[in-house]
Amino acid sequence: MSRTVRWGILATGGIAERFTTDLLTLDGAEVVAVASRTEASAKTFADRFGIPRAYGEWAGLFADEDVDVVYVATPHHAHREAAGLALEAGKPVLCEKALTLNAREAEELVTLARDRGLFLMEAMWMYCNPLVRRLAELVRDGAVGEVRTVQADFGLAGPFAADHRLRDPAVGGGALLDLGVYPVSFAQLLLGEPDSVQAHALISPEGVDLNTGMLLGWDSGASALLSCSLVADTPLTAAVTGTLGRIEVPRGFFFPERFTLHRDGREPEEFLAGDDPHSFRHEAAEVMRCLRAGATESPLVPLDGSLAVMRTLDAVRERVGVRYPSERGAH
C-alpha cells in the first residue's frame, strides 16, 4: 500500500464527526468517500470535511474502489451487518466500539475477518493512547507488583429522554455498551479476561441498564470494582492497586492527562501526556501502520481481547437482565 492510506466513513454522527476532524490532521490520511443511510446527510458530511464522494447507501462505497480502509462508526446494532459488508467487500475495518452486540456477532465478524485475511480492529482509542500504553507497561514490568485491585468507573448525569438512543434496547441502549466497555477494557488490559462476573443493575422501562455496578474476579485472587451510569456523573477515574504499589489515574481515565505511581519507600512520580491526550489520531495512525505493513491485527487492540470483552459484557448482561430485541430467541 501507498503512504497515503485512503479512508471511507461509514455513518455521519458526531462520532463520526470527531473521528475525521482528527484524522486529518495525520500525515497520510486521506478521507476520500462517506456513506450514510441518506443522500442528504452524506452530502452534508462531505461538504463539511470536502470529502469528493458522498453515498447514501452503504453499497457504494463498500464498491468504491478508491477506499483502501472503512471507518464504521454506526450505532452498535448495525455493526456487525456494516463491518460484515465491509468485510465481505474486501475492505479493512475499523469499527467503533463495543465491537458488537454481543460476542456472538463480535465472534462472526472476527472469523470473516480472519478468513479472508482482512485487517479488522475495533475502535478502542484508550489502548492506542500513549500514556495508558506507558501505564499498561509499568504494570507488565512489575512497577506495582503483583496487582491485586483495579477500580474503574464512566458515568454520565443525563438526564436521556426515553426516545433517545442510550435508552432504546432497539440499538443497543443502556450504559454498558457505551460507557461501561471503557471500565471492563480498561480491566481486562491489565489482567486479561476475568474468571467470574458479578453485577447489579437499575434497569429502565425500556429494559436497559442505568446504573450497573461489577465485580469481577480472577483466579489469582485479583478483582475488579467496574461501574457505568447514565444516571449519575462519576468520578471517571481508574486505579490500580499491587502489592509493591498504586497507579492512580485522575478524572478522564480513557483519555489521561497524566497518572501518578505511588511505591512504598518512594516519592510520588507523575507521567504526563504529550499533545493531545484526547484525539482519535493515536488509533487512526495505528490502522495506517498496520495496513501499510500488511498486518491483519493490531498488537495494541487484538481482536481476541476484543472478544475477551465482548464475553465479558454478555455476561453483565446476563446477569443483570438485559436482552436486546434482536438476541430474543437466538441461541
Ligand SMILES: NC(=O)c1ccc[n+]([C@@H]2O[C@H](COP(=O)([O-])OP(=O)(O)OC[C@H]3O[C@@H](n4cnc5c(N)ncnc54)[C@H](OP(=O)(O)O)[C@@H]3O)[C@@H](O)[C@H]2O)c1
The other form holds:
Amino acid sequence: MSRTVRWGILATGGIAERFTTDLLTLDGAEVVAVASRTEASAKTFADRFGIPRAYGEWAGLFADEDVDVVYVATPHHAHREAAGLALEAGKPVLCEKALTLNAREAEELVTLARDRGLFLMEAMWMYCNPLVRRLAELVRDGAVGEVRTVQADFGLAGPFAADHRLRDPAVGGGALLDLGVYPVSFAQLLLGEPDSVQAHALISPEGVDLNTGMLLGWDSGASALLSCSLVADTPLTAAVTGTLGRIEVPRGFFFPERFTLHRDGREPEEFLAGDDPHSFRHEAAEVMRCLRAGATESPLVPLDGSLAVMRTLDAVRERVGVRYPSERGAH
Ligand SMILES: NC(=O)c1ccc[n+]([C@@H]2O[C@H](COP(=O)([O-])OP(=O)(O)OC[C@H]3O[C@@H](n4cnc5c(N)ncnc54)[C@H](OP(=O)(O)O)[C@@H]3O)[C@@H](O)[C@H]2O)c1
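For the form predicted in complex with the named molecule instead of the form predicted on its own, what are the coordinates?
Zooming out: every chain and molecule, the one shown earlier first.
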C-alpha cells in the first residue's frame, strides 16, 4: 500500500511550481517527468526540482511508461485537451480547478475517465483540507441546524496587467474560474447544487468578469451570497448560518487556520488546523491514497460535485454575459 507514486507535471507556471514544491515533501511521491510547450521551460523546471526527464511537448509525458499520474497545471482553456489526452493515453489525472472552461467540457472529461476506468480528480484542494472537512462534517451532523445562509468571497485587488492570463478570455480568464470557483465549491459542499442562480458582474473591455456577485438559491429556502473579484481585496472569509447557530471562518477560508462554532446559549467553540493548512500536500496525498487503493474517483472531491460546480459557473456566466471565444457559435 505504500508503493511510490510517480508523477508527471504538465505545464511549468506558478501553480505547477507551488504544487511540485509541496509534493516533493511527501513520502512515497516522486516526480519523474515534466512537460512544457517549450523544451527550455521544461528543462529549467526539471533542473530546479531535480526531475529526471523534461519534455518540450506534452506527448512525451503521455507516452512515458514511468508516469503513474499526470498533474495538469495549464490555464483553464487547455484543461480539457491536456487531461483528455492524458486519459486517452491511459494516465490517471489530477487537473487544476476549475475542472474545465464549462460544464460541457467537464462532462466530456468525466465520461472519458469513467469509460476508461481511470482516476480523475479536480484539484479542489480546499475539499482535502482537514479543517474544511471537519467543518463540512459538523454541518452535516447538524451542528448549526438546518443551513439557511452561506457567505463566502475571494477577491484580489491586483492590479493584473492587461496581458495577464486572468484578463484574457481566450484562456478562460476572469475572476470566476480562478477565484469564484472557491466560494461556489464551498457553498455546494454544504448545500449541494443550487436550484437557482443569479449574478451581477463588472465586465472588462476584453470581456472577462472582474467583479462578480452571486446569489444561489435552494428550494429549501437556503441561499448563498458569494463574490469574487480581480479588482477588490475582499475579506476572504466564509460563514454558514443555520437554525441553531453559525460557523465563522476568518480570512483565508479555503485554507483556514481556525473557525468558530457559535451555538445558541453556549460558549463559542474554536476549531484549529493542524500543520500545513496552506499546503497542497493534502490533495496530493488524497490522489496517492486513491491510486494505491485502485479507486477511480476521490470521495473527497467527487466528479459529480465538480460537474455541479461547473454547471453553476456556466449559469453565472450566462447571467453576466461572459462567453469564451471557443464557446462562440456554440448552443
Ligand atoms: N490550486 C491553486 O491554489 C491554484 C493557484 C493558482 C492557479 N491555479 C490554477 O492553475 C491553473 C494555472 O494557473 P497558473 O497561475 O499556474 O498560471 P500560469 O502561471 O500562467 O502558468 C500556466 C502554465 O500553463 C502553460 N500555458 C500557458 N499558456 C498556455 C496555453 N495557451 N496553452 C497551454 N498551456 C499554456 C505554461 O506552461 P508551459 O510554458 O510549460 O507550457 C504556463 O506556465 C489555472 O487553472 C488556475 O486556476 C490553482
